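Below sits a lone chain in structure tokens, taken as the form predicted alone.
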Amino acid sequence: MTSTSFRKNLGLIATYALWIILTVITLLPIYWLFAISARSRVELFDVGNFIQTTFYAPNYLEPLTDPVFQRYLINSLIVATSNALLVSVLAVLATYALSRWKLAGSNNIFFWLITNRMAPPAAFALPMFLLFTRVFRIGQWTMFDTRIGLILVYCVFNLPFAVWLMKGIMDGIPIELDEAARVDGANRWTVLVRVILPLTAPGLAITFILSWIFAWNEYLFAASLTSVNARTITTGLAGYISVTGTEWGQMAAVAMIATLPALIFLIFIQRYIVMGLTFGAVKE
């Protein structure tokens, strides 16, 4: 073996072991939660048991069956499902309206947009629950602990995002493709329906993916514009702290049952997610 030939492997080793390494890392916090969640409250007091091979069913039973923990998950369900439904068709309309008619000012609406990413989520958490529950008021209804109250909140945040995202996507079509359909007569309805989602799919699907995990995972707005009625499963992992102690087993079960749907999501359509964050970075 040569030398060019055995650094050549050696490099090759050292790429191999490092991913090893950085996979371990990332994937052992994961382990861990699932190794609490397995365990009963007299096998999480034994820290020398670093291997998990028992599994205790009731830590997910008990939530499972629990009718308050139910409507939590079908609250997150529903409110992260319609924000990215409703995130991804206005980023869509938006980006067309701005990228492919060239309206004026259109550059400086979107910088506006990415300037309300640029705040941390605290500094409008008091103003939005001085909103919902004094602004947005029909006689004795509001806004608050309501689920459209935060898809709506969700879109303020989620919105921008998707926007900014779709633009590099829909930047990457050829206008020539827009001109050609309306020389055959197409207008600027059929062109979107009919030549620009075709081609911006992968990318929508990623829009559509990210919006609806950034909704699914948030927790700060989720816990100050909600009491009961519109509570999240995200929320829902405080209840299991109280002053009479830690459910350690129940919130690790209750936080790796969050993780699922968004984990089987990505599995399932990890393809369009590739093509979505490329879509359009070569040109031509």
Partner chain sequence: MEDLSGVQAPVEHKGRKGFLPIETNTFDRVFISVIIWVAIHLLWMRFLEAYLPLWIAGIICLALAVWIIRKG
Contents of the next structure:
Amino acid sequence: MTSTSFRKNLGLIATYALWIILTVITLLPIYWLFAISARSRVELFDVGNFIQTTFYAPNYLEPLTDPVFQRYLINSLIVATSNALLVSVLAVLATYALSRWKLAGSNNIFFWLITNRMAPPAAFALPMFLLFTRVFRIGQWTMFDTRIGLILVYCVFNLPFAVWLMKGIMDGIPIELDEAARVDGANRWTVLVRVILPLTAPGLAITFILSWIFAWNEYLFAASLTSVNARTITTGLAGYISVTGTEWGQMAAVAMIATLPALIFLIFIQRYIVMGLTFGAVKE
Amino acid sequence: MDSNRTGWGLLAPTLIILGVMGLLPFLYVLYISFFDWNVFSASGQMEWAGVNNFRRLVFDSAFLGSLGRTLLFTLLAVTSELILGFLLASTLLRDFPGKIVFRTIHALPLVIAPIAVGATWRLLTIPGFGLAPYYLDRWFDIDYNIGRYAEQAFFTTLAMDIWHWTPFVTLTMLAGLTAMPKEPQEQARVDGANRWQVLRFLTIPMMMPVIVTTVFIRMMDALRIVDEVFMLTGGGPGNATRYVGIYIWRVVFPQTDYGYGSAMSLLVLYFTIVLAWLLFVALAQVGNQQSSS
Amino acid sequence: MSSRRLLPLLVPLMIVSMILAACSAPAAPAPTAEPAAGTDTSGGDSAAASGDTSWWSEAAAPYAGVTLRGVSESTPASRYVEEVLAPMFTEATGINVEFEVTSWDEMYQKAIQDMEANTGIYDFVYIEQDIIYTYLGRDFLTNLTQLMADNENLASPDFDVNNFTSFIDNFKDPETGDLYGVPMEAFIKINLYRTDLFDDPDIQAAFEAEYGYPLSVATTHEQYRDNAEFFTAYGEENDMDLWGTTVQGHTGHPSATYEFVESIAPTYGVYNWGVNLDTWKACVDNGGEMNSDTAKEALNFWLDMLNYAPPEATSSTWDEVAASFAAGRAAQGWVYGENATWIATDTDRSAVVGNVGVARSPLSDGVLEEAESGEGYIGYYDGGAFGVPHSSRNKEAALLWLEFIGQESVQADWAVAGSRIVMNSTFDDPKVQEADVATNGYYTMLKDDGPLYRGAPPFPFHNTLRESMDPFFWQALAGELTAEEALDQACAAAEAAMVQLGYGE
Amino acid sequence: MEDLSGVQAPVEHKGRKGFLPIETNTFDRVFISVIIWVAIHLLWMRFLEAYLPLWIAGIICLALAVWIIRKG
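Same protein, the form predicted in complex with its partner chain this time rather than the form predicted alone?
Every component of the complex follows; first up is the chain already shown.
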């Protein structure tokens, strides 16, 4: 009796130890990022000072009060949110179709959808650029340097992921539920909205969140397909690595600012993450 | 017939967007991979090159070395993340006070932009004002300088990737383990199977779909890693961390060798698709076995 | 029932409205940046009194409301343009300027892509001095001389090519002498040293006791090495974070190659990166110089300097080198001159304010004579200009803008903010004189020694050549290759790259 | 009201079993042929082109593709 409870306690202590160490490892780089962001340039090389006691506010104030930077933030917010919304809705529709209809070659379509995420992005920046500047144009208006352009481009790597995630969840919903609702006189749309959507809600939440994070964090396409109006915050971050002073302090501050919204987001929704990430693979 | 049309209708927006944004650029890349096109060339024109770009590619030892390094990096990163993630997820199965806090903190790196992750780790490891070199030297007398020592740089990028992506694996594993039915395991324990046997013959087979899916997703992303490593080492020292993503970036942008860069991209895409397809087939096999058993 | 019907309609509607919201024009049409309150640009207002504003508004009348778009690297000089000159220009002419200030790599990528694809996104681009030969060769730029001749009413009386220093010659077509770019930035790579250390009598005595000759700023490589060794040892003995020199030796960044070919090799008498400009060959066997014994000696010297440089040297680009020096971690070092002013004056960012001296790089015998006769050069005269891409749709308005930044009256404040000088008259401005004193004579040196420095060799394939050589320098810095191996392999790779491009077959 | 017959469980891989170890449909076999086609050409260029011209590889691959698509 006592020995099992002792073992249980030991297990608990070991678990605690493990997680405390992990937490330290996880937080250390982030803490250091913060410490650097709070230092003026002359203090940077003072590594021995591990505990940050001073706070050099200009690192934060300069970007935050800069109208250009504010525009980057707003762009990032709009692009990430619109993209996540669009991707979630499309993924639900697509996976519903893939899962409930007998479409010719649906497995191949599914695989092709996924391959879209695999391309090394660098070489694809040039075709995208040409498409945006030459093909997608209406008179003077081109898709280059617009937020709608970025929203659509991010679908290329977010949609496959979302479809992958939702497909498993869709497949996991018993077909009998559809049929029961249909017998009760519901049409397809109602089945989707009333029966399917509530059941996929956790998965949908995680799809939305991960798409949002990926879109918020993307750099290469944001850098090469925008110029002034639609720039996002990650490109702003890269701008601080410049001649005459990699502005380490400011760069760290911008990195903190760029991370914060995603962080808050994570804390609010984190309980959905575990519920939604099953890929539907384990069927109950 | 009519209902099939509805099905295609639901799928259509996805297919159109990916067709325009994914397939079209792919076809264009395929097209220019058969041309010599370099802003800096003597002629400056786009010239038909046949398969010359690919011919050049298979003899380009620097590129093939880079591809090999990327595969090694992917293998090591994905394996470590998988093992770590599985272990961590199993400790999270039972309740203990503070679990939610730990889990949330653990998931933090997941939301940080790759480019910011690179910046964070650079600040951590840069000699001069980085934390790691300073304290490693002070406490353990280790000369840690990722600008200078190839192995250190390689393992630092590995550590960075593990730090960044293990939480993702932990969460998928946790989701899988939570959703898994408990009865077979309890039954097996009653029947006298030990912990290891339960893990080996019950948990892992049942988790296989989740594991394969996670490997699939991590593999795709690890093979095309650019931002983090670019910020951290720029691909150095020497060639140590010049993974294909960075290699292609250098060929396409500073060298403006569009044709050759496209050929490289296609080769990498080819490798990824083949690997992914094999995994996909494996996943289908696992699925069939499960449904038939 | 109706609500059931509504829902499926609502979802697509929501998407459409989101998308519409996203693609509608940005709420504020490019907020005109306030002249920044930063310390750098505090002198901006006085320049506003310059020029004949009525001429500008008259000439620009047909173009009022046009938006010019440009791209540049985020240097202090560019930031000054973005924050001070662009709003001034908009006020005087009614022409808007949208200015994209970005990282070095990205700037190239975007400008080249735009001009190669003929998309016409940019109306003016930053032309780094070393890329001009490619742009000219590909007819990427608009001939400004021609443009001014065609539009006489647009030729500003305040803009005169003859006001500029000889640096503007880099942006002229060598054959016709026509102008393709208006210089906005120019500086040389100099040797900075710590006056507080070099002038300290105790240190001087200690040095002389050890090396048998008096301590001074190095004029030869041997002396530079001794200084570096001495100060590294001195730092160690006194438990200071002090090393003997800086090395711009990032093992994954092009800046490392640049430091060697532009700042080290020429001081040994190896010019043009060791490439034979007639035959486009680099190896000694084929008539090049890249792997000559002198070049190898130079590389060995530079690699040796890593032993006396702070540990971050192998992670340092041009930025970090300046940061290291500003943090007081190096007694001497090669630093781009655009950093001179802030290192010498800005107490927020520099720990060595008031203790900065400038000097020529150490030279081998005979190099100075070769430089004076015009045969060689002692270092890199860097900088850039703004030019108008051939694809621009607003060439006339862009010309006005370039003339505006090429006025004599805006130069002095800009020079102080960005450590850059493109006109002879700027040297005499009181503000510049003041900054000259603070930097112990950087601007005087730029003026006097300028002719001894030179821009990049006239390679029409600059980036590709450098990229082909980079890995070998990185490996040499990481200790994976010796200097000899690195240069032998680099010259072979360089030749292969040139042949691939169609040169020197 | 739509027809209920469209609703069904997720489709299992619907193909046939040939000499390939897995069930395949036509598209799968074309895909496999293309993968093999690329691999053979790349290897040929690396190791064999010095002795045998590339079009031989093309013919071999074509034959292989026909065989796989018809019998696989």
